[in-house]
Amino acid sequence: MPDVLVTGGAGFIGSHTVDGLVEQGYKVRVLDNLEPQVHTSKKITHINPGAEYINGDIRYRKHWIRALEGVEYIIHLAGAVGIAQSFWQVKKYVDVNASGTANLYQAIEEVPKIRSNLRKIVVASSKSCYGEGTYSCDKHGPFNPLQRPIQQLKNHQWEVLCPVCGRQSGPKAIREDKPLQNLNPYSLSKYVTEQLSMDYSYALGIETVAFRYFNVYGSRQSLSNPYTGVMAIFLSRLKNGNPPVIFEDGNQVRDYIHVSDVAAANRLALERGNGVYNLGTGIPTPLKEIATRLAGLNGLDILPHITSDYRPGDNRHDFADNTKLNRDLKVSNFMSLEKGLSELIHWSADQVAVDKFALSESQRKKYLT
């Protein structure tokens, strides 16, 4: 019988997690529906011969019950991803992320043998739950702002202003106790995943780790899915001779963590930790720097197109405070951005990339403008 069930185990983060688990001697079962937007064919491209694969959907409780038979650990990574798309496919995002996770706990409650076998659950949440980041004013100190007003964005005033004096403020690392805002349907659906796991951890006494992933990148991320991570979207544009498109002014910072570090943390969480944790490097990098470095590593003289436009649901700055992660899980050493980008470029050299950014933008403008 398998030790670990990995939902979404044929995907980007999931396949790396499965590889590490198998290498460490775990018996692994994968539940994945091979979502067409992520998998261009119904063939699993990152299959690990040491794992068992079930083609199933977390939206169906019977698929959960079948997949959970005999397992001691769950790493729940399956989910619909993408902030912009969640606005015009809100039912799908809620069905997959929120109801899909609810089905897990319904199955645990309904089948006593499943519940008695379980030792720990790890779930994928998202840093997008925070909404806007944490900031500090030179005069009035740190604060957690509300979403930037639309009129401010229309005036191309991108930076967050102190709510007391109105001066421009600088970003600080985000701690887990920051109030959550959930500025889009995607983040809200991921928060439901997280909160359900914490509620049932308390009610059923099952140790649970919920990771709030920051910007994950690396090999196997779909280069033809315009709603995946920004690295893959930029890389797809560049491989097709098109400039990466950046909203606002390109100075917004994000925290980029390599998929190998995320997979390692998922495995480590089976042994350590309990509760909600940031999973990021704690290092902020401007968005336009990412676009420029990706172009340079590809030997391309293509500058990003900075639109000076804005998108509803976007925040200005964010990067992780990983003090709690280091304290409880002893995770502190992350792959450098330089090494991680080199790995991504090497892998992507022979990958097909269909640039669907224009399609995604046409959808956004249709529904949100």
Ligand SMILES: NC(=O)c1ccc[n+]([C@@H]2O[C@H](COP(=O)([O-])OP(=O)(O)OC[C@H]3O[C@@H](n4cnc5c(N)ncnc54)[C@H](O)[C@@H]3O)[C@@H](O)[C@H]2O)c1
The other form holds:
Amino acid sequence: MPDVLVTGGAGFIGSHTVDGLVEQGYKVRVLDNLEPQVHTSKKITHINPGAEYINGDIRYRKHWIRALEGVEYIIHLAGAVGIAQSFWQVKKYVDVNASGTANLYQAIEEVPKIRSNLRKIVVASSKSCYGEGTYSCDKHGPFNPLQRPIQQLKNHQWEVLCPVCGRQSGPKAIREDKPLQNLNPYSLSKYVTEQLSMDYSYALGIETVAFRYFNVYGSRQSLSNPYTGVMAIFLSRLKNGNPPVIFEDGNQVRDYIHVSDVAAANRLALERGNGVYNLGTGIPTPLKEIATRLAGLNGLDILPHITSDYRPGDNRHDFADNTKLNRDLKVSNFMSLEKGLSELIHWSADQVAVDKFALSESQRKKYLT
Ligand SMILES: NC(=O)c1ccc[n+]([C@@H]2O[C@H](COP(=O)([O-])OP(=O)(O)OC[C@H]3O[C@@H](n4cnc5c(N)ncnc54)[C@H](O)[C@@H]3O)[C@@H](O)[C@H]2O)c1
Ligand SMILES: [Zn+2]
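Could you give the coordinates for the form predicted together with the ligand, as opposed to the form predicted on its own above?
After this comes the whole thing, all chains and molecules, with the earlier chain placed first.
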């Protein structure tokens, strides 16, 4: 079987992807710098004995060049992850996500052997590139709004209003051709990853898949990183006896996809597909349902704290239209939320979770208001 390089392969999605590839017989190499915000100890927690690990940083081209030796496939998942935090660490987010990916293509350009070995590239983009979701007015049909005006949020009018008649409008599944908004440095830097990979795919004739992941959840998502992963943040709160904090009214929906489905799609994309794809189940679930179910599954009688306040920059609803994914990659049988949550709870039972939510909130208030 061919050689695959998985960047970020020690992380949440990466480690599951590595396990799946090794199981299928691929020879896997990992490039990961064990970012301290994600890896609380200096050792890799989920090491696969069948893979080779290189402790290296995508911000250095020489680390890429070493890791790319003999590689036929790349799954590029390494990245700085966190929306709000990207505002106060903008340089880092641009360096890792945008320049880090640029280093990959610079290496391909500079070393002919790397380019001639390469057969396919898969990169992680994000649904956050869409910004606000797609909506439909009963009378005026579908539309793609801008962010809700701050005055509307101050009036606790959470739902998106039709720009023609002002009526409340419901969410619709987001298609890949929805205009992007990239409302924060994280999204913009992920978009650079995505678009660079598409530009080079065309220019060099290397088949490339960019996945816009929706909300990925499941075992191994860091429970002590308060900047990313709403389920992990809620679980960390609950495990410390604190209520999950929910902004607005808790009825905002998201599309939760289990990490095993994402790992499987990453693997399948080595064989099928070319271009940009949503990777979500297409099923919308309200945020307050997630908080309540997580508490119940942990046997805890802790209700979420619904603040009735807002965070500037949050979108109201989003969930994926995965028609294109199903058509090209034949991915459609996703794990049910019930099964996925029980996998997460089972894993988390003996995990240490440091609740840093208050810290992340104090930083957000310091830097963003
Ligand atoms: N988890 C989600 O819901 C989600 C949603 C959309 C997109 N994504 C994208 O998926 C990818 C994987 O995310 P994840 O949730 O597994 O996050 P994660 O933080 O668990 O994994 C990222 C990995 O990248 C490594 N890394 C960070 N900076 C690096 C650098 N400079 N050099 C080398 N390695 C570095 C980290 O050590 C970590 O192991 C990211 O690119 C992220 O933007 C994730
Ligand atoms: Zn209308």
